[in-house]
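Here you get one chain, nothing else, as structure tokens; it is the form predicted alone.
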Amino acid sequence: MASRRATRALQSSFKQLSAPTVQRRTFVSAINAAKAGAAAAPRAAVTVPFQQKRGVKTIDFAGQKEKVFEREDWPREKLLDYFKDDTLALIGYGSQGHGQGLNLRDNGLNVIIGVRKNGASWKEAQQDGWIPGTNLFDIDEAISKSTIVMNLLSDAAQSETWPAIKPQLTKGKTLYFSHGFSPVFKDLTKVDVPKDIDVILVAPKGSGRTVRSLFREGRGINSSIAVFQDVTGKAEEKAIALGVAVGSGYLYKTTFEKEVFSDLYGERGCLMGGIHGMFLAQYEVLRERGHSPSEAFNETVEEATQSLYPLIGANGMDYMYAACSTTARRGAIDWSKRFKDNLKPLFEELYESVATGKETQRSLEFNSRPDYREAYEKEMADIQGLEIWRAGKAVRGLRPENQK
């Protein structure tokens, strides 16, 4: 369907996102490169900012004015100075402590880790050179240690080990959040947090692996922070420099509500579960009316994630159709227009489900199940072994990068 104008576009872009002057770009010299190609591209939604002044910088985002931080006004030096009477604990060694704890150990951080002792994530942790009794440390003793606590447990566990680390959270430390999830949701997890310590957020917008990978590449991740408390005065700047020091490369202001229900909304809509229906949906038309499976998922999956939504996510939308058929351009642009208006009542339904906590009931439902991994495993082997699934197996392996 795309045509060879969109190959070169795609490599065009791959060029410049591998570019080494890509890891030295702020948020904003990225708006300004925007502008001086405005005449060669469609106009982008983000404008050039209209106020800049060193810590602050008030960008226009489609007509409305928001205030986004960068890391480049917090450089290493400053966060060690900012941090260097605390110790940071990270409860929990997941996908985002995993990727959070890292990056503070190399930003210099005194940072330790607390998790269940000989535990599979201990285990993982010493892997990765944590050291026990060093930075290494069963959860109570960890937030004995800190003056800040990090608590990147899953939500459900955040939940059932709230009872014993509420007592710990003595007044002077700080709490850390990357999810609103428990506190915003407290009726149903039971976190109140206490009254005299700063609660704060700091959301990075992905997985613990890419927060992970685009600090090592230099790039650094987007990320949110919010304030669900501000004892000290002191929270908000707190909640920046913590975001610089994890990791991000830009971030820009939130609640800990509006995180949790865009979070919450997004991965079961567009990010997540709307995309793999949809694949599901548009590879089963294409079998049933005969189509082979490598012709189907080529047409499905491959041509979307390895041509277009490059495209998309390097120069927008109208980057994409420009840089495609004409006959695909009309095809697109009619039926965008009815998708949109089949789908919209679904995402009110599933917004709906999340603002009212049914969403949250039902995760602390099902990920607290003593059989969650089997049943979540259970679940994976099902989604691997769909066709569209098995075919896309078959296709990755023709990729020149995949070739022995």
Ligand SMILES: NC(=O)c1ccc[n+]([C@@H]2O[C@H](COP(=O)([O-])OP(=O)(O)OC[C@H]3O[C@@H](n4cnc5c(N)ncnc54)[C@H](OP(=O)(O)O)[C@@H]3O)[C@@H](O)[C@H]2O)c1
Contents of the next structure:
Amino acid sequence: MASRRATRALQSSFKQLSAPTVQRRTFVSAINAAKAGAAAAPRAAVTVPFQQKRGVKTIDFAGQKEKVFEREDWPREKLLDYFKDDTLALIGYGSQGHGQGLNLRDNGLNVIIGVRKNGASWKEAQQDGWIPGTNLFDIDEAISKSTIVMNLLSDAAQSETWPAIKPQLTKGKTLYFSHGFSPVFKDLTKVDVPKDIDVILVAPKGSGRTVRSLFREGRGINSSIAVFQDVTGKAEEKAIALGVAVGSGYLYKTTFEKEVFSDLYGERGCLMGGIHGMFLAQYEVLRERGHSPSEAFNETVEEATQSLYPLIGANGMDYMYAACSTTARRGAIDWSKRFKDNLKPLFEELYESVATGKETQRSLEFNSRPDYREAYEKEMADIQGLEIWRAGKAVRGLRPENQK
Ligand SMILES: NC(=O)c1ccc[n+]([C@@H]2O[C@H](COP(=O)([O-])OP(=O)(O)OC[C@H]3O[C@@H](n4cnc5c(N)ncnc54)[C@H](OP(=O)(O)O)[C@@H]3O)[C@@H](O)[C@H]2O)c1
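Mind pulling up the form predicted together with the named molecule next to the form predicted alone we just looked at?
Shown next: the complete complex, the earlier chain at its head.
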């Protein structure tokens, strides 16, 4: 979430730099301004006091200055020249492997895929046009041909395969991750990187499918970049260039540790686990108080995802408040404080669980089991079977685009 907010702030900043005289502040002020023919107040939260040279922009995000790199500084010709002597071996072809791999290929870089022969990924890679013996190999062969090893196996598999992969990471190669998980929690994962190679990270802030779709739209996903080990003195530059090559639009500098802590925390919190828990709690109370499934679902999920959350995404929380009734605003402002106060201890507990490695331990244990796919599918079937999501299916079925 933070990164999306940051993007918006960044985009606002660039707009401010490149001209804008007026920006819409809120839904209501925009309407009022339009009515009155007057200009709405500009956004106050984001200010750009100065502009640095291209390539190293320091942007003021609500009072804190951060470094941001952008795609425009790495046009295709520059990328091709920069990586002209490199072979990029992308190991693993899940969601990120698919998105990053196809973007690298479309950018014209020398990229090959390494996956288990005849596994699900092997077949998927072939379906995407990767050719066995040409640019599709088993993992060991791909690594042996490469200068840059992009480890996009599942995090559990990175740990499992490390004893076989580590000896192949010889001096001169670069090791790339899209998550800080393996090296940061090395006491648990056993991924202790060789001391004589560059180790870098590009972590797209979204699914691999979005990495691909935004690239195809000519935009680019936000990604975090970080350096774990810089042997050549070029590690950061390489991370930025690779970030652009895999399809990022803006790149935000962080550390491996901060990336993995915030990512594990966010997905367990507001992004996935927390929001699912809030939906369930609200729905259950409505049902226990006699409301129908459709009313409970509409008031909990449908209005959120279809009406209000997109407003937050487009222009911020104040914009969403401004689009709602005075009654709704009063109650929401009051109750948001109570929710925050009650939930903050839980978020503290969650962060602690991430920082101490408890979440990593659980993830490694669960996802390394031979039957992890079946166990996961059973949990998904349980979720699908919950009344709230069955009611949701019926509500979505009424949308015009879902009617035959
Ligand atoms: N998905 C996201 O939204 C996202 C976003 C940002 C960063 N990341 C990071 O990107 C990395 C890749 O994640 P992902 O979601 O793309 O992939 P994933 O679904 O977690 O992993 C899939 C790949 O791992 C391979 N694999 C699993 N077990 C293996 C084993 N024992 N030996 C060899 N290969 C094995 C699979 O091959 P088979 O088909 O042969 O089983 C498949 O190619 C992770 O570090 C993740 O944290 C993911």
